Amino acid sequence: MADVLSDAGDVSGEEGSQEDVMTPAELISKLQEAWLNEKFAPELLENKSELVECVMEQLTHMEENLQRVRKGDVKASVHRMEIDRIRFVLSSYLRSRLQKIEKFFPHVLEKEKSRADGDPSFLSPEEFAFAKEYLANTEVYLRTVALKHMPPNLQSIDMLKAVPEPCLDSFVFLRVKETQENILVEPETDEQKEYVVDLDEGSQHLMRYRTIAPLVASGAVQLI
C-alpha cells in the first residue's frame, strides 16, 4: 500500500493551503476513520466533503500512475487492488450517509436548518439538495396515495413526528485516541449516584453513544 500511495505525492486538505498537508497514506487513514465513525454512529455526522474531494483527486493520480506501469508487472495488480479497496471505502462511506438521510430526512433537515452561523454543516450541498427532494417526493407520495382520501382534518402530516429520530442511547464500541478524564457516563438519579470514568489512550469500551458523541466529533475517540 505504501508504494501505491507514495507515487501520488502529498495532498493538501484545502486548495492553496500550505498549513494542512497530508501524505497520501494519512489521507486514506482519515477516510477510513470517517467511514467507521459514519458506519457505526446512529446519527448523521458532520460531512467531510473536503476529505472526499481530496480522496477523489488522489484516486485520479493513482489511476494515472497505474497507466505508466509496464504491462505484466506484478505491481499493476497490487496497485489495482488498492485502488479498488479505496473506492469501496469511499462508496461505503457515502452510501452510509445517504441511507441515514433517507431514514431520518426531516430531522436531518431540521438540524441543518437550526445550526448557528459558523457551525460546521452536517450536509454537503449535494446531500442537502437530495434531502430536500426526498422530503418533497415523500410528501407528494403520501398526499397522492393516502392523505387525499382521508377526512379533511387528517389530511396533513408532521414529518418530524411521523419519522423516528436517531436513537442516541444505543451502545457503540470505541477506541480511545486521546486520554479523557471525568467522562460522565450516567447522571445522578434517585436510584444511583453519577457514574464518571476516565478513558485511557488506546483502551476500548462499549458505551452509550450520547455520552461520547462530542468525543467522536472532536476526534478524541474512534468508533469500531
Given for the second form:
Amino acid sequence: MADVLSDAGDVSGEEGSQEDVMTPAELISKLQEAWLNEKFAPELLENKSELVECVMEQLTHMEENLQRVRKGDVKASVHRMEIDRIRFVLSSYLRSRLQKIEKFFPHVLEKEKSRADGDPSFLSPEEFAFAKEYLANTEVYLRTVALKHMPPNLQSIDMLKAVPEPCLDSFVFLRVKETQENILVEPETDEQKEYVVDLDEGSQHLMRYRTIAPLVASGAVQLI
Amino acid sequence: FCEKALELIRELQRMGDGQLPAFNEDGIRQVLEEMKALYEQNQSDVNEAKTEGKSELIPTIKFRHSCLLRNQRCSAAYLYDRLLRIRALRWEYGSVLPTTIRFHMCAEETEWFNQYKKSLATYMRSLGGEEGLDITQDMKPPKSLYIEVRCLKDHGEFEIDDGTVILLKKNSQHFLPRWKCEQLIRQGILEHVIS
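For comparison with the form predicted on its own, please write out the form predicted together with the partner chain.
Then the entire complex follows, led off by the chain already shown.
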C-alpha cells in the first residue's frame, strides 16, 4: 500500500504541499483512527474537516493518476482497489457522524450552541446546517400532522427531553497510545468506591466511555 | 383512555424491523379527538372548581391531564418512529422510493422525505472539493474489484467507465465493476451472483 500512496503522494506534493504536512500514508492512518474512534464512541466526536478535505484531495489525485495509466495494467487495479478502500473508510466515517447527528439532533445542536469560542467545534458548518434543517423539518412535520390539532397547552414538544441523550456510560474497548497515570474511575454502584488506574502504553482495556472521553479527544487512547 | 394511542405504537412494533405500514390516519384522528374531548372536560371542570370551589374535581383533572400527556407522547412516538423508518428508506433505496411504499406515506411524510433528501444532498455536495462525495454509496468494504451480477429486470442500457455500453436484459449475466453496480443491486435490478 505504501508505494501506491507514495506514487499519488508525488503528485499532491507538488500542488498542495503547504497544507499537507503529513505524508499520504500518515493521512490515511489518521483517517482510519478517526473512523474507528467515531464508530465506537457513543457520542459525536470532534469535527475533523481538515482531515476530510485532505483525504478528498488525495482521492482526486489518485483518480487522476489512474486515468493516465494504461488500461489492463495490473497496477491500475491495485490503485483502483486502494481508492475504493479509502473512499469506503471516508464514507463510513461521515456516515457514522451523520447517523449520530440525526439520532441526537437536539443535544448536538445544544452542545454546539453552548460551546465557548475557543473550543474546537463538533460540527462542521455543513453538518451544522444539516442538523438545523433536520430539526426544523421534524418540528414542522410533527406540528402539521398532530401538534396543531391538539389542545392549546400541548402544542409543543421539548425536543431536548423527547429525544434520548447519548449513553456515555456504555463500555468501549480501547488501546492506550500514550501512557496515562492516575485515571480516576467513578463508581458504578453505591457499594463500589472510586479508584485510580494507570494506563500503560500498548495495553488494551474495556472501560466506560465517560471515564476516558477526554483521552479519546486528545488522541491518547484509540477505540477498537 | 389512551388505548388508541397505545394501539398505534403496537402496530409499529408488530411490523418487522424497518417496514413502513400504511399511515394510520384514522388512528391519529381518533387520538386527537380523544384529546380534544378530555381537554374540554377538563376545561369545564377547572372552571367549576375555580368558581364553585369544588376541589374534589382536582384528582380527575390531574388524571385527564396525564392522559392527555400520554396521548401526546404516544402519538409523537408513533410519528417519529415512522420518520426514522422513512429516513432508512432513503439510505436503502435511494432518492426514488418504490410506489408501494409511497402509498403508505401521508402527504406530510412525503414532504418530510423530500426535505430530508434535499438536506442530505446539499450536505454531500459540500464535502471535499467540487462535486462532493456520495456517502450513500460504498456501504460495504470492498472485497473485489469486479463482481458477477445477474440482471433481474430489464433496465436498458448501462454505461461503464471506459465507455462500453452494456444492455441489461432480464436474466443476462455480466462481469462488471463493483462500484457501478452497488446502487442497482440495492434497488433490486441486479443481483450479486456468489458462486
